[in-house]
Each structure stands twice: as structure tokens, then as C-alpha cells.
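Below you'll find only one chain, the form predicted together with the DNA, shown as C-alpha cells.
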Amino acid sequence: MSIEADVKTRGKREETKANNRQAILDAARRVFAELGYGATTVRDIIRATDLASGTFYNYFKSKEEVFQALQDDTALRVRPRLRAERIRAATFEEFIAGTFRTFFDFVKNDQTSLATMRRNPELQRMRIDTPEVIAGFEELRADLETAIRNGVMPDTDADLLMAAMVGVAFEVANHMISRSDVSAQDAAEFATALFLGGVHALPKRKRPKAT
């Protein structure tokens, strides 16, 4: 019924188009996770579907573009949450804390797209920023500018502050993922304390030595 409805409203062409695109994206996610991004070829992706090689190029120009689509998808899922958190914030303490908490929670619960494909067998590690990811950064910068104009945030270079937040967020998230003793809350508290009060304000380490 719902399929028939889709067919009626969108037509068979639109339907298979959407299906094929999704099939490629799904296959790519699987193959990237299995072989690693660098080792994956367009042929690997298309072989993991029941489509022909030529069809791939009706939807994407390269594996890079597929990866970008996956990353952009993730970015578009998390950005509204971050945005909402920052808009809700009345003080800049809430602004910082809400942003970090939301981000680390998301990373913890979305290992599929963010963490799985960070695993790069051939090279040590790499980070790729796609357009929607960068747009998310710009969004943060704009919100910081607004906060500064409203007087809730000290008047400083919003672009550098954005860069610092982004740098801490991604780097700490990586360590959070590879370590088993750091929860999303731990990471958020650490990053928030750093930005609110500097090193002096950082939380004490959990287990100093043992005992």
C-alpha cells in the first residue's frame, strides 16, 4: 500500500532512482567499514549491489562523492540538535556545556558512520570535512557571534573560538571512542570545564593510581 502510494505519487522512475541511490549508499557504508575507505574501489561498492558498474556514475562521480554524501547525512542529523541546544542556552556556560554534551552523546551513539569509517587500515588516521560538516562549523561560528553581540559571551575572535571548540570536540571524541573508560559525560565535562575555566578548572582524574 505504501509502496503503491509512493509509486502513484512519485512514479516508478523516481522510485527506482531513490532505491538505487540508497542501495549504493548502503553498500558503500558496508564496504567502507569492511575494507576501509582508502582501499575501497567504486567497483567494490557496485559489486555489493545488484547494479551494473555504469549505473554508479548516474548517481555519484566517485567514491569520494559517496563518502561525502554519507558524511553530510550525519552532519545534517546532528546539526539541528546542536543548534537547538545553543539556542536554548541562556548563559554561555549553557551554550558551551550543551554543545559539547550533545556532540559527544551523538558520537557515542552513532559509531556506525562517524567512528567505523574513521578506522583506516592503511594509514593511521585521517579526517575529512565535507561541505555540510563545514556548514555546521560556520553555524557554530555564527551562533558564537550572536552570543558575543548579546553580551553573554566575551568579545573575542569567534572564528578562532569556533576552531578551538571544533578541534577539542573531534580530538577528544577520538580518544573517547578508543578508550573504554571515558563516557560521553566525562568527555563533555572535561571539554566544558576547559572552556569555562581553563586547565585550573579541569575535573580531577578518576583513578589516580589504584586502590
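Which structure goes with the form predicted on its own, now that we have seen the form predicted together with the DNA?
The following holds one chain only.
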């Protein structure tokens, strides 16, 4: 086999692997939304694809791993939007409002994930510590530090502020999901008002004394 043919073959193999993995994730989204996470089995997910059962286990060991992969996939889709909003922010209000508005809009418009969460309230309390989700938290912390350095927001502890924003975002999103009377705009306005009204009361960051 020539080098060119070998490269083409390997490229086709990698494309097939990527397509198979995506087919499993797409099927899992649908099945979780239709049956509920707790009732779904690996067999249900496999039946929703055109793949053999053995193929599934080449990519995932369990439905739990599939769910974690879906969380990473969701994070990869929303993170660029969040970063774009924060980078263009010229004021603290724009930074906070843009972050919350983008996040809540994404959650509200991701109908399959929304259906899954509504059908499975226990998932709303599941600890999310997948690599891409954590990377998203770190991006937020880095953007906060940049905004503080640039004078866009008060000089406070970026780690604690990141934790507070993440906590408010996820908790408000959980209530938004379970309540039909709360829109993404309502959720964004509430969270933004909370931070704008309280951030100036935060203690200044403690810096080491110069020697």
C-alpha cells in the first residue's frame, strides 16, 4: 500500500470512528429525553442507532459515560458564545448580563437537553465535573481576572466570584427549567440584578504585602 493510500485509509477510519461516536451521542440525547435517564439502558441507546452492540462498547462503558460525554459536548458548544460575550464587554454590567443572558438562552433553546432535565429532576443536582465543563469554569475565572486588571469590574477575588456566578447560573437555570413562567430573559435579569446590586459590597482582595 502506498503512503498516500495508507493516509487516506487512516483518515477514513478516523472519520468513521467520529461518526459512530456522534451517532451514539445523538441517540442518547433522544432516548434520555423520551424515556428518562433512570429508565434508559445501554440497549435502548444502541437500538436508537444503526450500530452493533459491540460498537457501542468501543466508545463507552456505560450510560453514565455517555451522559458525561454529553455534558462535555454541551460545554464545547456554549463556551465560545460565553467567551465572545465576555471579551466584548466594556463594563461590569455588560460582562455579567452578557454571560447570564447567553447561558440561559442556550439552556432554554437546547430543547433535547431541556426535555431530559425536565423528565429527570435528579440530574439537575448531579455534580458536573467533566473536563470540558471544568475548562469552562477556568475560562470564566481567567476572563474575570482580565476584566479586573482592565478596570472593568471591582478588584475582588476572581476565584470566589467565579464560584458565585457558576452557582447562581446553575441554580437559577434549574428553576427556569422546572417553571414554565420563568423565561431566559427573566432568569438573566434576575441574576444580573443580583450581582449588580451586591458586587460593590464584596471585600477587596487581600494582596500580599510588598517586601
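Positions refer to the first chain, counted from 1. In this text, rigid core is short for the largest set of C-alphas that superpose within 1.5 Å between two forms. Please read these numbers as outputs of a predicted model, since none were measured by experiment.
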Original post:
Would you say Leu35 moves between the two forms, meaning its CA shifts by 2 Å or more once the core is fitted?
Top reply: yes
Original post:
Honestly, after the rigid core fit, is Lys61 moving at least 2 Å at Cα between the two forms?
Top reply: yes
Original post:
Can you give the rotation, in whole degrees, of the smaller rigid part against the larger between the two forms?
Top reply: 19
